[in-house]
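Take a look at this single chain in structure tokens; it is the form predicted on its own.
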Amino acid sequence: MSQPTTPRVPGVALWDLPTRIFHWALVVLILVAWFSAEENMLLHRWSGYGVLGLLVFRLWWGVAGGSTARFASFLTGPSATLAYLKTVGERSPSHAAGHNPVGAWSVVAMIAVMLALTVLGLFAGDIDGVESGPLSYMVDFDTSRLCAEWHELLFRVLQGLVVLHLLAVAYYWAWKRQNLIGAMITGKSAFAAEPLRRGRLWSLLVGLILAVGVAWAAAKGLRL
């Protein structure tokens, strides 16, 4: 005799497309941003103003987005955090429509590090002057070294906040059974607590718009 069969639940959408575009852009950059910081920094600083732009339209989309990607839609204050923590030894997946109270705040620290880490790079200067950041003219040289080596530190800031968001991303698919990786490709999830709602096609213009305006200003250091 045959065994009954689970049925399958089919998935409900949770990230949108730019989001999910911003998501791997992002990843994208940051690694060809490492990896060329030493050989190629001409393409360091190009990817670095492609993170900067990212990330503006990252917090215009927070504001304008789509629900799940909406900041007033996942942040969460302490006693919801703490309360959530409780049940992250539980089996049973996080039905969080979006990112769940302790991935919320990991993801403002991430933004957060990234942002003041491209920032202090367009004031950054070397020792001869030469690879300096775009906007280095503007403070003078014990400053932009100073900005050059807080860049650093904050570079290896963000290494370990990506290190623990990988682990939590393994934790979730081996311990709660839920592929977080899975729903950020695709945008669906069988665990949303409920359906996304889109961002107007306005919003998408708008951010397009300041993001990529941002990133040619800073990489033409502020001399339009």
Given for the second form:
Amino acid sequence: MSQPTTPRVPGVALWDLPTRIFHWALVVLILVAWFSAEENMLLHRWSGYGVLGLLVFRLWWGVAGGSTARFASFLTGPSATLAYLKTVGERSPSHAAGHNPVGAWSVVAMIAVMLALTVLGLFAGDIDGVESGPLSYMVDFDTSRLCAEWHELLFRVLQGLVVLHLLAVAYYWAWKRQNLIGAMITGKSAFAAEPLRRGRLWSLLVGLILAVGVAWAAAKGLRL
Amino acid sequence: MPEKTSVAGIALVLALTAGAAVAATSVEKAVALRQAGYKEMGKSFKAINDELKKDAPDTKLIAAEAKKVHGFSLAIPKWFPKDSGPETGIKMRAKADIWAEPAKFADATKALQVESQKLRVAAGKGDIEAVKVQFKATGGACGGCHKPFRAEEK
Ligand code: HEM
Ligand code: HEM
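Form predicted on its own already given; the form predicted together with protoporphyrin IX containing FE follows:
Following is the full complex, with the preceding chain placed first.
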């Protein structure tokens, strides 16, 4: 919990460990869900429950986590977003205490799409009625097919958002000479405007319990 | 509830069959009949799957739906009259290969008829474990025809 009083090179703490684990676990599980779809539906569903748990945790951490993970700390109004957009072309690193105002919207978009995608997956059913989400028993055949179609559609949307995400990260690297990836791995950044204030341990535990609880209940089809 | 909707479904299919028989030239009706039939089969199949996921599956309901699935499987050969393929321009997923490779298509149909018959027998006995195993095998027969003969979504 203690912060060094003088920031050491290569930088100050920016992302806490839970946020970093969230990110890289998400990357792995999304890839697993992607390549297992239609090939190995058991693996596909399990990776999906993992994604669901991660998202639940992230939502909680976004209101009760470390300072840079909180939505309130990085979501800004249109004027701040526009102001940032005017400077984004400058060939110098941006100093923000976390996500910059534009990146913040892409973070929210990705989280929202992934959440809708996984929830739809829970209700989706394939045409043979064999492979289906654990909650598809609650809806009729047509609805479960509709969920499957939207599930796939949102997956395409997510692919688009991830491409934008990677392009943005590459842009900061190549044009602005700012390595965002290193910060997402080590947690430290030389560019942070102010250091991270860490979340509480109890909050982390509540988040973990919520995440595991929701993912488990969904996997069980809410029949506990 | 599922009982009622499936009765309505069967009535619809029968009505469409009758309609198609009267207006044998209407390709549209043949396609509509086929798609309605498959949809009902899909609903019955889902109903079984939903039931199997419960703690205490209703064996009567499963037996009734399994009987319907088998009944539909027997009707499949009638759903693909000549010239009712994609060349008609009607929106469908049926591939032209169905008519180009009739023997292969007949094998796929037969596979479902055999598996769904076994499903019907297992369901009739009320043997849930056997139904679970046979449900997978029957689902495999659906996929065994959809892969080669039904076009991918979009
Ligand atoms: C709780 C989580 C999830 C469940 C229960 C679930 C369930 C399903 C089901 C039942 C299908 C088959 C639908 C069909 O055959 O038409 C499916 C397909 C698919 N899912 Fe998921 N899914 C989940 C999460 C995800 C995630 C996180 C991704 C994204 C990476 C994803 C991507 C896909 C894709 C690409 C398909 C193939 C769509 C198609 O061709 O029909 N799913 N999923
Ligand atoms: C499946 C693919 C991916 C998804 C869904 C994804 C999603 C996200 C999300 C939701 C965040 C916000 C993190 C938070 O506040 O909790 C984020 C941040 C970040 N991601 Fe990804 N990501 C993906 C792949 C990648 C890859 C492959 C890289 C690296 C090459 C990467 C680099 C980063 C970086 C550097 C940040 C921090 C951005 C900043 O400084 O504002 N991401 N990503």
